[in-house]
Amino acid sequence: VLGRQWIHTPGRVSAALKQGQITPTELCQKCLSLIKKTKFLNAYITVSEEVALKQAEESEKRYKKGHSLGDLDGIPIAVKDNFSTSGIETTCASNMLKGYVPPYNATVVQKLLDQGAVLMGKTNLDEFAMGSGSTDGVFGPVKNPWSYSKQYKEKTKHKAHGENEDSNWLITGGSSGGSAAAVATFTCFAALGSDTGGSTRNPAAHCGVVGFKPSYGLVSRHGLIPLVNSMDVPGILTRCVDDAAIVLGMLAGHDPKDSTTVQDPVKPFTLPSLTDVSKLCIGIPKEYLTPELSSEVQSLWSKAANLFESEGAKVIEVSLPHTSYSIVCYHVLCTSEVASNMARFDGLEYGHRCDIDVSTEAMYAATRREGFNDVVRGRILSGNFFLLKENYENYFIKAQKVRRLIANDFVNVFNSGVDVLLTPTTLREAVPYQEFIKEDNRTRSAQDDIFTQAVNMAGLPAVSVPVALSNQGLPVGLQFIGRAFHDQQLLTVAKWFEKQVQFPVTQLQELMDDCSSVFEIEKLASVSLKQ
């Protein structure tokens, strides 16, 4: 039915709708199909099956009178499980929140849906969205897609034999894992994350898709049950830069359920071709190449670094001198938030609730206990330390001063003439899950979040870009890092990359095994958004 140039995004899938190529229905079963095909990767802890193909239904009868909504009329999308969803049990990956149903839409979920996107269901994530694996979720953890893929498959040939061939399976980074594989699997066109410390960006480095954070304050964070009020955003899985621009322009502006959103009209995003770089300044911030950066990664880094500059733009080393003090700084006001907004879970109003009944403070310690794993409980205690009053000043007032000074470092760089900063997203690719878990939640977060969690203490805008495959077949992204509300311009110079690089799409091997099914996959894989 369609030719194969329809496949990677929404926009083009957007055209063949419009068309009658292709139906909101027949796409949305195809989708069905492909979620329950890859099932055993787990990105997905509810999928919506009946709410999807009831949308899709309505979305029919609309193409059908020629009154599409827009660009998302029709398209398939999966949103992280931290998301509250009206009817639609959200858990946040944990027993606390183990069936409980918000009687409301978070406002960008509502947003999409008044665009006519059709929901496919709810993703995996670590509990809490605390992690970067996508590893220590109530559900257990997500496989990423590229494990199964013929690139690293052919790759690792020599290294696999026998029954502990899926042993071998890689993380897919984290928090938002599952919706980064669910849109690296063609089961949706887009998918919402949640960005605290680099929970979007991690996830799409590691499973070869385009990862958006915006600016603090851009897009409502209502209906995002918290984790870090001052440095949660949503994120934005998809395929393309492009399709990440149609997503940012239905999201972005302000919603009066959510007081830190911008007040001023956020006009429509659309995303000029930029062709001459050459009026580009791009700042290489030296504190960033640590020495547990792989060599692979460095050298990708450098390869763009140099493809701007062969392109006429003027590329600098820049220097951001707090950067060595921000994990700790994060540690301490990341855990003190949690501390704070995880008091909210007590047994009383809604989710888990124990049985003990001896005192209410009985209750609420078992509930407590009961619900929440090891790795929030261990953010609460250290949260709750910071906040003492005799380590108040020493702990959380001085962490909020140097988040200042780090934020000062991106102003200042910004200032000095610099468009946009380039660095690595994640020090290396995605992992083998048996070698992730050899180390605590908190110390792989630390390691992880080193290049991403600064951007989320001082505001900004950054979007993660898939560069190119490493030498065993696995996706590398690299992170662009714009000034605050300069998100077009931020995704501009993205997608101007994105085009130069050309990375290519994961073949998945378990869905290659059936013709019919190559064929469509064939057929998804080049879809946008628009065109």
Second form
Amino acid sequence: VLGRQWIHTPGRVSAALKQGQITPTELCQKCLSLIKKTKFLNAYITVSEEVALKQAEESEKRYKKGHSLGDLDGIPIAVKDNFSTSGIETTCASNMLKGYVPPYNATVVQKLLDQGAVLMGKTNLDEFAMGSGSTDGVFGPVKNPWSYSKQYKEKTKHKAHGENEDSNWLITGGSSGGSAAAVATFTCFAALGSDTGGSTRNPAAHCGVVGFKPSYGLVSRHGLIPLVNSMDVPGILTRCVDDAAIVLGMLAGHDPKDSTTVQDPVKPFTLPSLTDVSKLCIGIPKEYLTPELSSEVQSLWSKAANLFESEGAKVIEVSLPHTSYSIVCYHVLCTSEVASNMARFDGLEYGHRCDIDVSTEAMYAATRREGFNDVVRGRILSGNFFLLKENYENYFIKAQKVRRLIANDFVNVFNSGVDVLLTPTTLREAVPYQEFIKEDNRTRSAQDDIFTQAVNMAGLPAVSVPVALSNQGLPVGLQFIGRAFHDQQLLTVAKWFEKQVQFPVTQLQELMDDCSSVFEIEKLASVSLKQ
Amino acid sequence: MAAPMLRGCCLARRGALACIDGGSRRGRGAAIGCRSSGKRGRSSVAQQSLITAQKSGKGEHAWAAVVGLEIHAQISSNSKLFSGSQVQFAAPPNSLVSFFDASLPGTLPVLNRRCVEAAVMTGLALKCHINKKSLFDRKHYFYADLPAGYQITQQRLPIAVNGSLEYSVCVGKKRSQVITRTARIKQIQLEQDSGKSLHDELRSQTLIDLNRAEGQLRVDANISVHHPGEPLGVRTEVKNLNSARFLARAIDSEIERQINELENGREILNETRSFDCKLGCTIPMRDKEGKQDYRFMPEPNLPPLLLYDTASLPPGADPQQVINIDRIREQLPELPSETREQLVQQYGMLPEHSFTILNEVGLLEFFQNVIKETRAEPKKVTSWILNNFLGFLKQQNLAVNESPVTPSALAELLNLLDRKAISSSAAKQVFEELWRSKGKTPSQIVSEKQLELMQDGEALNQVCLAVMEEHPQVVLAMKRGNPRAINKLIGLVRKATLSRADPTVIKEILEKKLSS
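Next up, the form predicted together with the partner chain. The previous block was the form predicted alone.
In what comes next, the whole complex appears, and the chain from above leads the way.
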């Protein structure tokens, strides 16, 4: 019987693979089986079973010859369905790209495959990553695995009965909800998300996993179907910080196909284990203490700050004065780039095309009406409005100036000696779908991106680390924000914090059924992250 | 006449775009002004020439035309401006299309270094200010041959600005007087080419070719007319002119049309027109969209383009990563105006001949090679090349490098002529023969056809005497003072010598004999 030791993270499972305790094919099959068991969560749009088994087989041959490619060889991974995957349908959860099979791999996908990773499938999202719930994709919403966890069910026994239980499931957050759910349910060991305003960190917080947004320019965007080119970053979702660092080590560095990537070579690295935080200075931005912040999250935030302080770190209040303008500024810049980026979806070269052929213009109009949902069309409309000659100065240029002010806020704080900022990731824990859809996508995005979004404006690295379960038994995440290109330092701090808080894993019925074989979930719940 | 002016600055098309400004063209005297997307620089109309209205009775109104050109020229490079796919003339449709060219989702533009260098070099040649920092923008419109829905260009801060091009025009009745004019260059910008639409009217289909490397030169002309001292007139844009000849004709006809419209009390509409070369006039283009708002925005996937000079070069910079303007300046070849000046100075060539020599591809090199190998006077060489050699090429529709006559052969022929081994009419015969029988040297032809001049004075003397005896009437006429009679005798002697005698020598002998 394979012990729990290997199952938690790629780091450990990699050791198990090397020692022959489990083969890549066995591992792949376990994950495929879990994907089937958790199908109702709707985390995957496409499960690439055949490809995965083939890749696992090749990996197995390498292990047998003793030629493993490294830590990721044979490790199951999942990729958000807005990264191009050669030969595998890439939909962006949109009618527009249903049936579109890219002829090339995104650079990040290629790098993972080159390391021997096994691609389990493409994960669900909001259409073209526009949303904060993973509820607005054409393939339906992603359900938060914690909705079905023992921890949540126990805490919510008193209510929910009598009502239709199925309607009480929680959202994952978004837009990388599928990737977060996939990692949380052990169907893969790491997943790629994308992060434009918080799309990796937000669902990571709601699903109790680590969600890392690297510095802008550290990881190639080539092949990532863009939302906002100047803010998009491939995100990494894992079950622990060390794993995020391993994956980052594989992905980071210059890509000749993306002119915005760093020129200097980036070496793979291992995170040091901090024992002393006394030289650290942690900043607590006062503007992040908003009235909408739930008291529970606020209290966990305070506790975390106290933890650092009690261990000798310097914890100070700092100010990011332009924070409150971030969302509206983001709205202008995001919709403008969306209007531009979506212009290529015209039904001519690829993707959906309507049946109307009276004129090219009529074909464009009907194709785009049929292909895009209301959210996408709404953003295209707004963006084109902001870019009109008569509006450009008043909206786009102003928003760019505000963006600069927001970025400067961070620069000033870091120049004052702060190493890392500590903030909440989300206002509260995940809400039920029925409640979430009471507000429209725009309102939700504006509310939910409040702590995560400014980071994208400034291109900084940030990571959401699960900290504890709320009174309802749902995960809460806290966010660390670092200096640009100090990703390693940021993750080192996050790793220390993760070790202190010892966040539990989800106790999911579907996983527990399997515990007779390998997934000793009960025990895993108390597994220390110490290797 | 617009040709030399344009030739100096062709660049781009999927590449740079040059806005030429200033200067005047033709006897008509329309000034070339400036235009750039609606922003008309005040300085752009500094040069204007007056045109007197052609209709009688309204002659008191002088018109001035303002013309600005947008020149799209293709950069000669191995791969495209923003993608690694190749550039090749007349490649099969869609055979050179990268994922980026097809605008597949997730692909990103990567700037081609060679194209940047070519743009900088063009900027230097056109005396532009090179911007050490330039930016890329997206220009949006929906069209089937624009797969991304936008074109990457340099709207806000282009790579080079404020240049000028001096050029000469031939004026006067015989076009013999050469005057120098200056065209102002507003900017040179790097711009992605769109695809090509092929309309199949029969099946009402449009086929798209995304190779994007077809036309090498395309010009849009912006034209308006006004009375000097009054505000500028409403302009029209005549699009897609693809030869210098059509460009000139289109501008002339559009100026004429606008004057005619205004003098008949009608208005000029701000519209896009095309030139119908069969009708010889411009016609409005179908423009369903009305006024386009291109919704310009910065291209977020291309960082600002930074250029350096030797002084500003960051220490330890990788030469592969940076572009040094000073290095490109060193590589700048001699510019055509300098070459022409050199020809005039060194060989006493007429300025208009220096234009012809430079305008024909390869002709300058041919000329220089002949000069190197011949003792003949440069003027003689020029005359032979422009009159005989070029005439033959044109007649047979050949390029200089396709000529069966090599520079060495022509040089040898001119040497024979120079040392009076053959007469000039014999030389022409040899030249024609060279054209026909490849591989033979002029000397071979001369000896085969016995075209050498008679060097034997006594023999020629005998022939002259014989001719005089055979034609007593002509001799008589000469003696009576008819000046044309000697020419007849010379002709007869030449005929008798099979054109192998030098007419001047014949004349000397005849005159000597008649006076004795």
